[in-house]
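Quick heads-up: it's one chain on its own, the form predicted on its own, in structure tokens.
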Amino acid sequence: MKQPAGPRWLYYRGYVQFFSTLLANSYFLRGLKGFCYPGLNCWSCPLANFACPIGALQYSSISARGNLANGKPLWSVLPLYVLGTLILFAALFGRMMCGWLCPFGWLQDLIGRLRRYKYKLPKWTGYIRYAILIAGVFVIPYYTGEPWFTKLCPQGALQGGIFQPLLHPELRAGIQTMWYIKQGILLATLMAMVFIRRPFCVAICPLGAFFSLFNRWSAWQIKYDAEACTDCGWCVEHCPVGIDPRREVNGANCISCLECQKCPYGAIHSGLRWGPESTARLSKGVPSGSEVPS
């Protein structure tokens, strides 16, 4: 088999993930805490610079109930800034933030290198994250007044739940049962990362669920060239989430990491959806995100 190819910049994804995590947690930009970071990064981390969009959406849901009860119109309680920020990134890049910028995604990639067996979750588990997005981020916080996803989030358990008590000993006396439950969820998630390809991204992450809604229509698209493909399976073997890029490019489970673009036969490319490559590809009758014969 030929050696992996593709543009040189594809091979710097790990460095981009590292510097993205550093940017989100460098402490020196803490004055920007009001801005949402387009990745799952806990704002309770002592070094966090930006707000967590999922946390912001939950607190918007909590405050919305009281504001509506006080007679405020619906439009005034919508989290327009947070939703607008997420929609902007998603419309431009789809789920590329999951594959290139998300700190928790990078952690899954790093731990995934330890695995001896490469399992992938059944496709139906991908619907769980949509239920979590709707119920855990919007509905349950609205009716209970509590940010329940934040209370159980493994990224929050790692960045906030561990480092806050370590750096602030006075907080240790307040540790209760929920803290241990949250750490147990973190431990289970970390163990799953060893054996399953990006389990949190595939089945749990509500932020990834939101971005995936725009994956097929985002400005940046992945393009599959069926004529160049030899069905060698290289892209399937190297996909971090275990999808078949020949059938699922730009699909809901694709994190747009572009690892498949290193295809030894140059069968997968990416670029602006209205670029020349898109035009050439569509002329072959292979629309973006379509299936190919088995």
Given for the second form:
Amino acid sequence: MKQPAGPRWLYYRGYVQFFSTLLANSYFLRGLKGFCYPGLNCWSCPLANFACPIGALQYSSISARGNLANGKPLWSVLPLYVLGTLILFAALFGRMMCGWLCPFGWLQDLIGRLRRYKYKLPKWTGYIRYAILIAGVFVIPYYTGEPWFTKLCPQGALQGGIFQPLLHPELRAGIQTMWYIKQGILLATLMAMVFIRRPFCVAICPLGAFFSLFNRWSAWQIKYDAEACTDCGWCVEHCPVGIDPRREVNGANCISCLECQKCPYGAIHSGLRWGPESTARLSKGVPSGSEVPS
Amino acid sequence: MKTRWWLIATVVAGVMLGAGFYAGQWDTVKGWAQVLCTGCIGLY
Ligand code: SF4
Ligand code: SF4
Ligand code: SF4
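Condition change, the form predicted on its own to the form predicted in complex with the partner chain:
In what comes next, the whole complex appears, and the chain from above leads the way.
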């Protein structure tokens, strides 16, 4: 029986996710609502402390059009503050926010526990999230003046769509077809979480897509040591997004959760690369004929 | 020496953040965040 190993702190990920969700929704820090939390957390949640970066980017796209029409220069309508915040986190930590901080990512991990065997989405579905980022967050809001990703976002349906009408009865009068569509999307997403590994993160999330762009270059890097690897397949079995860590750690689809660092043979490590002598990407590739049943 | 892209990106991000902050975008975002977003809730 292969026993997971690795440093102790790796085993506290669930607690970190819990405290991150608590931090983002503890009500008392609402004076900081201008801060964009680096995770998918709805700013319309009654308890939310921070802004949703995806919501902020959509409203930036919407207001940019009006401001450009009013003759403002291009640089002044760019969402420098929101993008700067996101790039800062991503340049340092890649997609670690997905693995360790994001409340909606945590929800997927929790619901995913209901069923041990889960399907993996085919690789091409990973491109959908980039299309959603470009179209749903920038292009469509710019041209239609409506935040279309937000209108369909399941995290909004959960945190805003359920709790706000519960707390404010006067809002219930506004419940129409769109509310039901949104709740349907939430229900479908929740169901998918039971059967598929992190379905929303793999295929849909525009914030994850944004972070993905930096995962390969970020200061935090995961290293795979092909010499130490015995091709036991433990990491492949335990990766929450269903990729093969031997080939794809640090890749665009890796959420840097570091589950694979619990490798029983110590073949996967991670850390910050500060020096020029980067030890990252030790990967020598997987020896041929070492396919693992997955 | 390999290009330290993460360092370049960090510096660029810091400059963007600072410029955006200076231009008052923190308050703009805060304003959006404090108003109930009907899109999030699903009301029309
Ligand atoms: S990809 Fe998943 S974990 Fe990352 S921000 Fe989106 S919902 Fe959260
Ligand atoms: S890296 Fe190699 S040895 Fe470690 S869990 Fe994965 S397959 Fe097994
Ligand atoms: S490859 Fe490793 S760090 Fe990346 S998502 Fe899979 S288990 Fe997590």
